[in-house]
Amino acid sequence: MKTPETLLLNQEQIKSLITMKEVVEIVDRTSKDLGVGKTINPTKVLLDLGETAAYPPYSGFMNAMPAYIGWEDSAGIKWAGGFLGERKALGFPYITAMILLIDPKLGFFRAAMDGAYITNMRTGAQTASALKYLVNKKKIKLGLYGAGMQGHTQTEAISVLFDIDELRVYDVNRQASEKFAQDMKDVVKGKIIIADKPEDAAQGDVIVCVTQSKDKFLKNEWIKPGTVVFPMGSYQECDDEFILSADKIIVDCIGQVLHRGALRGLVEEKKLSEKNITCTIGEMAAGLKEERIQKNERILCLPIGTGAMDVAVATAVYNKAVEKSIGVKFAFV
């Protein structure tokens, strides 16, 4: 048997093959599959290239994120990370990523493709999908920290499932907020308010943090009952008092959230552990748990990001590319 060729797809080709609505649906389907154990998602492996480590001094990190997607019968891995430092100085986007897909029966490489666009899309879709199981209304008010690419895709994804009645955005760079407001004016059905102070954005049914901040800037006293908070960044973003007093903590992958993101520091200090986690998004999506927010509750939701979502979206892209004869075939062997 001749070794099959591998399909190569660049970012522009991927953009032509998938919509945010489709990504939200794929993420939701994969969450359900995770909830019933049909999708396999090992915890990501971190290579710290100076993000927090003293050596090497490159202000970045890379994650290896493998997964098998049961409902698509597909497997693959995303190699992805974020870099500040010299990369930022040269004007390149923070996220850099590639995705490899394999035939899970024979191990042949089906595709190699850009992963940055899929990363941005599925991260937004994870928030939207989780919200579907956490709030009871169609119209919501949103507070957003971070007006960059992730801020855009979070807003776009949430708009697939909800009408955003009001969006308050705060970014340390006001020009970024102004650009965001202009870019999103046709996506957000309600009004967009640029917050002058960080506390001014902490209003609404949902608060989403997509920043590169290492400061615990979101304060407990700002967060009112009836609010769901999504700290999506690699660091904590919200203060210890809120995390420790949240009525529920809902996550995408228990193994990952204990070692990265908002919970990491408190876990290391032994102030939090797995027993403090209410459930996973997959359990809610599969109908195994019901955790819709009550008026007197504050919920912390942490979709740190799983390889399963990337591989699932990449598989859909690959299937469409094959159907439409898009991409370049390459024989590695």
Given for the second form:
2 protein chains.
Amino acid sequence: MKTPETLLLNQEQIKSLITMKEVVEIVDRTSKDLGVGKTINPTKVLLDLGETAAYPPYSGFMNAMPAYIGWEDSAGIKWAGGFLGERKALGFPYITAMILLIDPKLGFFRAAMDGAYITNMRTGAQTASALKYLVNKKKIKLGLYGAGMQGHTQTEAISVLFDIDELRVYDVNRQASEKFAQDMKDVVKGKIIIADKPEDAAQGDVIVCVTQSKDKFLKNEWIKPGTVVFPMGSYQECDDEFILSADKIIVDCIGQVLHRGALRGLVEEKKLSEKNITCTIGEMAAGLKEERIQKNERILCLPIGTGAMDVAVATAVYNKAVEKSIGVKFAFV
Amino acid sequence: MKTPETLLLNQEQIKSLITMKEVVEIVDRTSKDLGVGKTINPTKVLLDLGETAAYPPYSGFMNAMPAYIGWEDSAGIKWAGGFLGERKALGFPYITAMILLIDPKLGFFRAAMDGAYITNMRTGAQTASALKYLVNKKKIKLGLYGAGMQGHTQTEAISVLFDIDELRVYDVNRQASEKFAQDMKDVVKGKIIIADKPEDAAQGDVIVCVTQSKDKFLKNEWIKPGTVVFPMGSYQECDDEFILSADKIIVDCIGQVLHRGALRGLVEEKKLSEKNITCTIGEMAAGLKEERIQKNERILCLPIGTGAMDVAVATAVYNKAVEKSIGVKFAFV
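What does the same protein look like in the form predicted in complex with a further copy of the same chain, given that the last one was the form predicted on its own?
To see the whole picture, the full complex is given below, headed by that same chain.
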């Protein structure tokens, strides 16, 4: 027996093989599996290439995110990061990523594929899946900060499970908001309102932030009771007051959320710790916890992103590619 | 500008592109770079697929090992592991691995290549490079446990920098020792002696263990003053007495060595800690520490393996492949 060849899939092929509806289902199922411990997601390891480190001198980072997916019996890794600086100046998207899949029993490399498209899709799907367990209604109003790629995928994913009755969008670049409104007019059932001022988008049942802002622009006083807030950026988007006064903090992965994104600063200042985290999305998905929002509550939800979601989606893409004989094979060994 | 394509390299191509002499030089240079902090090697992250975990039920693991190499200005990751069980029964090698390289400034994926061959080569080279700073002579006597793939590459790498005057080899499978003696007769300058009993191989200036033994077979009383011992297996090969009485413990990466391989058990039992580690190989290579063996000393050296070495060697392979137009290009994005 020879080592089986590895299937290579590019971004266009991946796009043709999976829909947002399927990604939302896969993410939801993987969430449940994480909740009951059947999916294994070690804490990601960061290679800082100058995003925050003084050396090396580049404006980027890479995260290594391996996982084993119980319900698919698959293992893999996403190596993904974000780069600004010269990459941005040249007009390339922020995210760069590759996903590798192995046979978890024999160790053969089954596939190598682009990871950027799956990253965007699963990040949207994570919000949608978490919302399933946090709100009580089918029709929701949404406030959105950031009208870029992830603004689109967040909106698409939420619309798989909910009717978006009204969407208020704010972006520092108004043209981006206008393009977003045009692109999303068939996805959003209700009206899309372009906010002139940041505070005008802070309305609705759900607020999603997908910005690269390094400012804490989302103010505590803007956020009304009955709201779930998802700050999805890599930096801190909410002000400290809101984070410290939120009634519940729900996360995807406790180990990760303490060291990256919205909570990092407050954890370093010792104003927040693991004790302040209410539960994981996986525990809600698995039915182990019930945390649906009450009228008087404000919930902070942080699906910062797990490799498990990427590997789970990539496995579904791989299975479909094999079924449809899509992709090129390469013998690495 | 389009995203540049990714170069794919298979094991045969990699073999044709790099020699052990070059690997030893690259490893040595990367060691120095680690010692002065110009190469960044975050602690590897383990995905246990049943090697020691109760779930999932497979006899394998995968380690994610990202690194930035200062002297090459390159970044990459090796995702590598070992599988026994059915993989072994089917006759496949223990190690399975893939290496990805990126442009550290722009985040483009430069290459995807087999990682198993480079793993074997750099593991041998790590021992050779460390020995450069630990012994005083050019002619050495070597005791070797394990006559498999890694036994070969350890011997080849050491013979790049030293004349092996005598080599005593022990393997639980005598046929493996006989094949080794045949394969290595031109690499080893002196005599190769096949040991009938384990203790007969515990002689020489240097003892290298590259076994998959889960027993602590190497006994304290066998190891004479003036000996450097390299237990390179994933499990514990030396008995506790030797580890606890060694005059110096020298490692490649303090963070890793406490959690895997020879020291793990004693660290868990709190009989050993970071305080017992003399220095890193990188510090010796960079000239920051001088720890050459004295006649009355016994040194334990643990180059457990860093992603930095893999990424550094893979970068050299990639540069040569580009120069010689070897490999296939694939557009992932």
